[in-house]
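This document opens with one chain alone, in structure tokens, the form predicted alone.
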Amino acid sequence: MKRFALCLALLVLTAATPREATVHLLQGARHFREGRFANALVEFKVARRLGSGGEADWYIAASLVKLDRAEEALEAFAVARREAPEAGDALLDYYQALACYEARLYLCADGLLEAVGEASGPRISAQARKLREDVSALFRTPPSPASIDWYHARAAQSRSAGRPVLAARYLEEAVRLAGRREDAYRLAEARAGLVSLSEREGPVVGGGAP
């Protein structure tokens, strides 16, 4: 049953919607239900510019998950977070967590999932726990300082490349897990950092984990 969430969810949002994008919505629904991840991607994105508004956004970025396009997903949904905040569901949270988790954001991951909980159903809620467990097993220890390098240096490669949504998810993480250290190591310039990306770009950068 859960297969049919997507197209569910779909059905119920699209009332208020442009009749055009609604069935682009819907024609996406399907792609995506039977394994046609590109094309349902076309047809969310068309929908988008059919007056969807911004419940296409979840889909276009669940369909960047699927794709293996992980940050482009992550920006996506802070899209969509901005855009359409009513339109979220338990389910996207858990194609949310899953972008997280693949860009190596996995404290970010972690809270998605936290807040999924059983809503998205028995299957999906016994992939979040796996998925939470996963997790848990990298954290044993707490976070070397390379490791919290590497995320200050994932954003600052995002920023110069003008991803300022993506720049904010490294440095949120670099923030999580500069609180797992007693030296809470480079803790105050991850801060700064979102501090300045907030001040230079506004809501952009928001529309993370919750």
Given for the second form:
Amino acid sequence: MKRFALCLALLVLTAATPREATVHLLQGARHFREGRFANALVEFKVARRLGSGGEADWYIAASLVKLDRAEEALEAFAVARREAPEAGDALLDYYQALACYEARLYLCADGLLEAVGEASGPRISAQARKLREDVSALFRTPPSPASIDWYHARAAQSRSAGRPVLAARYLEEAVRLAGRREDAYRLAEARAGLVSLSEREGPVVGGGAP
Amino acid sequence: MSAGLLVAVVLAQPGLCGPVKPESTPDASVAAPYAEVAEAEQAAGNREIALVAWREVLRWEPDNARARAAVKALCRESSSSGGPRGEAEVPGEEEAVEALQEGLARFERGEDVEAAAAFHEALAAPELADTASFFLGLIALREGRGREAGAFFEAAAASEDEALARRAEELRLRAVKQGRVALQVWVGGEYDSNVDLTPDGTLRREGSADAVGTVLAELRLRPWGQRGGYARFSGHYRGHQQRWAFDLAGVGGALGWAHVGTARRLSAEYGFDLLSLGGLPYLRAHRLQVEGGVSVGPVVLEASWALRREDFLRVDFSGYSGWRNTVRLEAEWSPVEAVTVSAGWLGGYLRANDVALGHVEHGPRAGLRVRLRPGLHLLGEAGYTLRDYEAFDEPLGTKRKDGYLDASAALEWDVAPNWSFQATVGWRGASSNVPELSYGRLAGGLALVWAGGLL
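Please could you give me the other form, the form predicted in complex with the partner chain, since above is the form predicted alone?
Now the complete complex, all chains and molecules, led by this one.
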């Protein structure tokens, strides 16, 4: 059902897209619907090269989620939000939430899933509720300093690997987690890191955040 | 899921390493963005996505050599890493050997389309892929697809078979210079010890040495590859440092047809040349030429005949106008792979307006071509021409009889994919029964050449 909904959304969005790109967007949607996510990813990437604009990035990101490439998906979602914010919808937010979840950005996922609510149909809503319950279970107690350290470490690794968007996602998660502790463990450091990324790497903070 | 496991899962999908069913109407423009995606994904290490994209390239452009090589490599990587590739989908060794043999047989018969299909099938067997790539390169070259031929030869050049790899590398360097539309630009300078000669090479004045700069451009059109009709257009300018009166400029063109088979080739063309000397009209020439070659065992026999109507447009040279027949016979043999020797005979007859200038000439020729390494060649040629003038020359008081000993050597070096460097030196020793007409001429120079297929 969620695959069908993705295709329907795609059909609506392709109205203003170059014809060649539209062909590939629709072909990608067909692959996606039939579970051939690698083929779908290729078609969406071709569509983007042919001028589909940012909307293809949403579907590239969704395909990457299905291919278990969560971190790349998060980067693709950031591009999509920046390039074609109007093309997003509740279903795509759900896929982004999955990407966050897979990348252990649980509070990122929770925020997106909350926004998904009932807007994406009963089945997705049920799955979103289930995921939120899982996240909630993870945070019955405040996060440990060690877990926050892990996010800082991932942010540093991502940044040194030239992936500032991903670094920002991990630091944003670190901010959220610190906010759940009375001592606000490394909160200032995380915020400073985000400011630094904004200043040095361009508009990476917030652009991909839910 | 780990990346390796993901690759394995994707490659296990039905048909991912198996044959690609091509579209009924191939379209390279559709294939192009898939190739871009494939390149990017492969560069990022996303092998499974790259493989999917490369297969789409092949679906729309079945002859894309880069895509074939990439699919083969990705499937081979998966196989060697122990991934559960669908072995049954890849032709077995026996089938691949049969495909290669069929391809060779078809290739020998000149059935290129069928041969290419068989070679493509043989590509799936890693141990035969280099040989299949080599012959696919030859077919692409024959059909004028220079860039694609280059990609096939590049794949074959990685062969563990050293002889095959050397030959493939040699052809790869040649392929980048060819195409259905190909351009060659030649820029060089030389020293010429004697520029003041008559149209038939007779000495006019001693001590006319000069430095010469030459630029030449030639556009070749072969819409159907090496077979079928072709056209050639060229222009050149040869300027002297001091003796501007001998500056030579010319334009020319040719229309022809060629058949190139495995063991035989035949071509016929009409050509036209227009030259100016010292800025004044000098020569207008029409030419008909027929050439043929046949392989007899290890020897290649070649013959050509040319009939040229020459009209000299300057009064002082008008006596040389007339009909010139030229016949060339040659046999070529390679005793070892890197060396080719040739021997032949050249004959000519000029029926000139001024009967005293008409002559018959003939003599032996010998040549040597050594490939020092792929892209570096040494060439040598020597010949002797005996010329008998037909009529008694009243001013000279004798019936002239000349002899010409010519020797030349050249070094050709491919310094970059489309660039080559040439160094040449040549000597002519002219003797005559009129002692005043004997002379020696030394010429040598350097040149830079760009040659490339535009389409």
